[in-house]
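One chain comes next, on its own, written as structure tokens: the form predicted alone.
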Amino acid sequence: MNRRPWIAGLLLSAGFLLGLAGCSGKTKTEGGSSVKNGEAGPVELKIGANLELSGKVAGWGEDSKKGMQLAVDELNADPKSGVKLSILFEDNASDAAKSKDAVKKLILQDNVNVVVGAVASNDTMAAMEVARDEHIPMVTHASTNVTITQKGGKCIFRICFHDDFQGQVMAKFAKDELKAQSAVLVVAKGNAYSEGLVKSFKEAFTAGGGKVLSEEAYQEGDTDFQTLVTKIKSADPDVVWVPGYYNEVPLIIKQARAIGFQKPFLGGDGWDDPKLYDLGGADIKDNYFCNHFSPSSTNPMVQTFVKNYGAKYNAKPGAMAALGYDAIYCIADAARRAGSSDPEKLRDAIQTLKDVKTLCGDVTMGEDREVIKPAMILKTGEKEHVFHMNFK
């Protein structure tokens, strides 16, 4: 992961200076518990989950919820876990304003000790100022826009890799593995996730000698992409970088294939949903995207998770389920080491996560509240994606 020297510039921003207060000073400790050295008994912890349980990316929110609930159930059933967890789920309806309201409710009414979520970067960015101002630690398991930890203050953490890393990985993959010399970039306008990934891919691809032939755009919710795909075909790039969500991406690919454009499309973790195949059909085959997790991994920890998830939900888990599961285990590790559910102590313990074994790679938290983790490249098949290679 690229560690950029952004500190000096951000120190000039009033938002960042406010964020430096972080979880220090005033803290909410209602309902908190602690375990003194030598005492038996678990730390009781109330977790608030801010998720997209309805709206345009409800599939990701539901998968996250399932992964989180499975982790909570496992930890509560384990007498050696050192924690007793309760989790409250709030639906932000895939809407930034409602995401902010959801976190307000979780913190001010439900008195949670820590917040996890959201999935979409726009939703996390809208909500994180509430957690910052109320001095409650917040862990996003899936939002990848690079500015989240930079602007959120000392209470805001991320356990997934961010867009700069993801864009760099896919640019390098395009150059080194696909031998691509040219690309067309396609962005979802107004979507912080997509805009960040287009920027990072472009920087890495051109730095490696690649040529960007054109940059195109669409609006979330669009279904007719004829003008867009005609421009792509006319440019005739070696690859097309489309870091959007699973709602529109398959329609873009399908309509491009229908007019005869056969070069590979590349994307980010926003592709990871079965609806990619429901909407795109056979045209989705033989494209590539960057992701956090593959259920086909031979890692015994992953296979146990896949088995338990399938037994509980009769489904195969995707990356959002795995990341939600990992987030709960990271929070539990912090609570156990802190010996307390006090938000300030939890914040300090999350900041010092070290070598926590998770489904998506070992988690060690950096001073910038980011983790360093490998990425994997998945290839789209006829009905589901398959592991292609690990890539750093």
The other form holds:
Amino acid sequence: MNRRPWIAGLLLSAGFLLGLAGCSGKTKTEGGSSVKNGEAGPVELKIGANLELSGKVAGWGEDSKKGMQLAVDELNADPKSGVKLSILFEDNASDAAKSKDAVKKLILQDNVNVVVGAVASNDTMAAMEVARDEHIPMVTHASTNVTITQKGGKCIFRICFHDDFQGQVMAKFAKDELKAQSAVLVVAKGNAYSEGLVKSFKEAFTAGGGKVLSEEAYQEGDTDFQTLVTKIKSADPDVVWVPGYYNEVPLIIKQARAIGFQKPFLGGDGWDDPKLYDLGGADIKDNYFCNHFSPSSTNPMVQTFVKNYGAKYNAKPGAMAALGYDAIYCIADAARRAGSSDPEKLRDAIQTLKDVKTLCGDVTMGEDREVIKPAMILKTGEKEHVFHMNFK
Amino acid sequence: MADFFNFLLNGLSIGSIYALIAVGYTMVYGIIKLINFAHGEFYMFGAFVGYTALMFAFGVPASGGEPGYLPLLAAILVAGVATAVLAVIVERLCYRPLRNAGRIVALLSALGVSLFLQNLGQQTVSANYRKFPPTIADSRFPRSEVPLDSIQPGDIFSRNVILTYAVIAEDGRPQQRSATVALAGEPVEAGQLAQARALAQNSALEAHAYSYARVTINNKQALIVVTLLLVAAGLYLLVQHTRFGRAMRAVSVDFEAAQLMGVPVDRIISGTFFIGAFVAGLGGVLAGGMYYERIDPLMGLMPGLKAFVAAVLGGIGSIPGAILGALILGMSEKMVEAYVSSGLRDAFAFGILIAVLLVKPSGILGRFEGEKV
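Form predicted alone done; form predicted together with the partner chain now:
Every component of the complex follows; first up is the chain already shown.
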């Protein structure tokens, strides 16, 4: 009996040593044969994608992956694209700590030239430290927390609008279009994304003369919102701002409708998933949120994308698929201009992206490593969102 | 003031859910002094069995119409029995061999089973949240009907008037919907009224317009509370008035003496697991399934933890204590959410636990027992 822990300990440490040896060996060999590009041929680029392929926002991670894969396939099939891409997908399980590990693996073990992802702001923020320290450019296609590009340093870029913008747009929309005088704000406690949106909405809404009646909170994973919706109903606001994710928002709306609260709910891009309708049913109808992308847009580029995406995956693309697709096209544009897969040159080329035509509007990278694009306001219908208006 | 009672009713229903889990915790602890951390996963397992039963045995898709009470009852029973069988197997494989190995070892085994079931669930059915199939249509009471024909454009009502109607869902069953007829204090709009009348005309079931009282209880909340009452009464009869109950109490008081007196200890312990898990499994179908209509493999984690707190609060080992503790926890949680801060709910809930334990370490209804040597 006494000897067993000994053996276990021995085995464990042996395993560790082996693992370490394996890691360092791999880095060396692959480091030696790092991709070199001739002047004439296409730029060969290794992209590492850090995505939520399982866990609570797996729906977005999967969609992003599909969009990215489609872009990679298109670019590789096009002889004029000037790039030859390979992409590695790493699952971060919708977990900040695992996201950091995923990017560590992509950079240190797989030697990728550029990292793309993640979706959730929490996951991106945990992972960007690694990219920053290793000087590998990282492009998040979908994390909208404002502080990401401020804290991330010169290697961290974003190709979607950020939370302040979403909050401002929706506050203005509530005031100008819905004629709302008062609002209740509902935050998903501990979620950087939700907290950012609540703050920016509040500033813009009160600056425009609106009144915030109360601020409420819930925890992700909660299912019982009876008390929350009772408080909302008693406050009787013109709109409710609930910029959470699609897991809890439909339950909040459903439970509010069940006690007879009939005013519209407003949200951000966190609503964009079919799960909103799966979980909320018919009660989801007639609410508004802003988004990066709408498959019902008349832009011919979007229509081609919707067609190709449908042919490949037999599904309708959401914003995550479109943003993932755009991120790959932006990276390809940068690689072509840099003429090299060297991370330093790649970084400079991403910094100078200019008028790249993408599905979600033209991308020009600003000094602050942010792009500003118009937002689309979508209205929720019976089973899917419909394009409502473009709003700046 | 009306809101206060709404919060109280909300606390009562969520407390009842905790109670359905907590009785299993407390029964198992009472009999073999094991804190069965896998108990929250029994609740999750029950919800998934109920989901499967409704989907496949009754052909109710997640976006279908409400099939009514009978399929719900069947799903509850199937889930209860399946969960109970799982619990008996878990006890046989993971706890019984460790019965003499000390309490810490059994506790670790329970933690292992809990994590195993969570991860098994995530691997087999994915970690995604999924919609539970519809069961019964929502309704609230008290309410009074406002005849749709009597409403004229321009009328002003002091409460919202809401139309309840039904459409035919994709599975051919009627699915209940609601629409606004009039908002409180605002004149009825002609367009909205005409729309409501058209919906009522085409409704698959008879449509009604209602105005509701300030304090209302939902039929699903009521069903959960009634279930808890039935469970409590059943357990009281079982423990106090049956041979099995007497044997349970005997094992609880002195395990070895009971064995020497001819009590089939193994069978009694299996039976205790069976009953506790049965109640947790049906709780999973009622709460996660019928009431919230959202399930996932980690859904047992937080309610399980809260139920454990409730059992300790009430005095672990005591069934009335577990129920009382759960109701107190549920209501205080909702009161904190309502009047203090919705973000501090859990902190206050656990704070209450610490406060009670400082004053009365054995819990509200628990008796202090010296450590048996």
